[in-house]
Amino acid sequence: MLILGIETSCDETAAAVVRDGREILSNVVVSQIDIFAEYGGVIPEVAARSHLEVVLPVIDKALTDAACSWDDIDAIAVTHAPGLLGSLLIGTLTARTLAVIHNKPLYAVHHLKSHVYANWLCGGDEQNDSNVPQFPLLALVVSGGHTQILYMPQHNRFEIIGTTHDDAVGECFDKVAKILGLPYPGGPSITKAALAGDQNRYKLPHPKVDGLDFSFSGLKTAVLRAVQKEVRVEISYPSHKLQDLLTPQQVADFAASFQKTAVDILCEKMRAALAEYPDVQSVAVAGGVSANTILREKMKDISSVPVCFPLASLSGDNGAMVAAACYYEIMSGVKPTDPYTLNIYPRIPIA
């Protein structure tokens, strides 16, 4: 079964063709990172306009790279929730139109579900059948806008057992990077800066949150206060000016200390989740932050069951993960949606 996946939930315009939920025949991603690096974050109206300009060429290239025509495509999958309203509109309107024109079944896919199913995709020697997640499993979803722990007893069944009360961990990385004067997106910038830093230089707190839930807003504020204290300014001093008072070594040390603390918080909660769900056979980590090398190392140390990660190239938003999630929806008996009535949901839980 060949599925065309379309992803436009935020600032990547992506399309891919995937066979049977595993084999990537093409995967085209046009990123807007260069546009938004200047602003330090995504501007929704600009993101939607950029999607509009490139979405059809991206889809055409995905079909060309896969060496297939519309006659070969069995279904179209598109992200319909959650995400930026304008961005979701561009992707879903395009998919709906193409489904009608080419008479293809259309499937609306939840963005977080797609991130989880990136773990089933093949991409060379890094991932093969031997480390595909086994059920029941725990999924740690860590991205720019989401931080959740999911329990999955089987395909296409999700139970939220932990979520953030405020900022997502990826969002926290972006905000801390901005305080330190590091470029957007914050995850890769902090990881790079941390290589030259001392992760034990600054002691940062672990927010006290009951159960398996998270909170990262306090950690962001703790970094801000620690930087203000380090450069000896009042708490009223503008945060965007702090970078001018920091030495390169201080930036590296703060980046390393923050990264260690954020990863430790994630690992603590996952350790607790594994203890609470002893039937779990594997752990799947998903979302943009899953590319973090420190998180990959520490997650494997805390678990007695196999820990799976998507290929680094598939950690961010892409069309292949949408197609993979769609395939397992179809295998689970999910029916296609009506292209004439499909709606978008900027904020809606996975379960």
Ligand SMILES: Nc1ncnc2c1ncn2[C@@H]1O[C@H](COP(=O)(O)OP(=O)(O)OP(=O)(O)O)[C@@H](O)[C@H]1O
Given for the second form:
Amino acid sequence: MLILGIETSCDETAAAVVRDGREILSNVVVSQIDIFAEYGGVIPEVAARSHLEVVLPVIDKALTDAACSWDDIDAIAVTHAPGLLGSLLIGTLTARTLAVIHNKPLYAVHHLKSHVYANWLCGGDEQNDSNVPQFPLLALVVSGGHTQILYMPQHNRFEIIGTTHDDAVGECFDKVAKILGLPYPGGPSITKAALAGDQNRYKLPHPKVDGLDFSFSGLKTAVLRAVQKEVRVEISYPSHKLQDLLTPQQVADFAASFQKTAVDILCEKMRAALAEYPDVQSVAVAGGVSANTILREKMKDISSVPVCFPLASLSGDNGAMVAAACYYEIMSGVKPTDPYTLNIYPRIPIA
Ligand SMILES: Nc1ncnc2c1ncn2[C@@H]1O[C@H](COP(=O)(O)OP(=O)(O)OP(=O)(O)O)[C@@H](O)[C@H]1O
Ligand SMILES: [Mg+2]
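After the form predicted alone, can we look at the form predicted in complex with the named molecule?
Now the full complex is given, and it begins with the chain already shown.
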């Protein structure tokens, strides 16, 4: 079964053709990172306009790269939730129109489900191919907008067992990078800066949050206060001016100390989750932050059950993961949606 996956929930316009939920025939991603690097974050209206400009060429290229015509496509899958309202609208309106024109079944897919299913995609990498998550599993979704632990007893069944009370961990990476004067997006630039840093130089607190929930806004503020203390300014000193007072070594040490703390918090909660769910056969890490090399290293040691990650190139938003999630929805008996009435849900949870 060939599925065309379309993803436009935030600042990537993406389309891909995937066979049977695992084999990527094409995967086209146009990122708006260069546009938003200047502003240090996404501007929703600009994101929607950028999607509109490139969405059709991106879909055309996905079909061309896969050497497919519309006749070969069995279904169209599109992200309908959650995400930025204008961005979701462009993707879904495009998919709805194409589904009607080409008479294809249309499936509406939740974005976090897609991130989790990136773990089923093969990448021509042997370890990834043999490392398909086994059920029941725990999924740790760590992205720009979410930080959640999901219990998945079988395909297409999700129970949220932990979630953040405030910021997502990816958002925290982005905000800390801003304080340190590192470029957007913060995740990769913090990892890069941390290479030259001492992760033990600054002691940052772990939030006290009950159960399997998270909180990351306190960690961001802790970094801000530690930087202000280090450069000896009042707490009222504007955060955007702090970067001018930091030496490159201080930036590297803050980046490394923050990254270590954020990763330790995630690992700590996953250890607790595994203790609460002893039937779990594997862990699947998903979302943009799952590209983090330190997280990848440390998560391997949290348990004796296998810990799976998507290929780093599939951690961020892409169309292949939408097609993969759709395939397993179809295998679970989900029926297509009506292209004339499909709605978007900017904030709806996965379960
Ligand atoms: N190597 C990395 N280390 C840590 N964080 C990273 C890394 N690479 C990317 N990120 C972070 O991942 C986030 C983007 O991930 P993703 O694209 O999954 O989020 P999103 O789609 O914007 O949000 P959501 O998936 O919750 O809707 C950004 O916050 C970015 O800083
Ligand atoms: Mg995402």
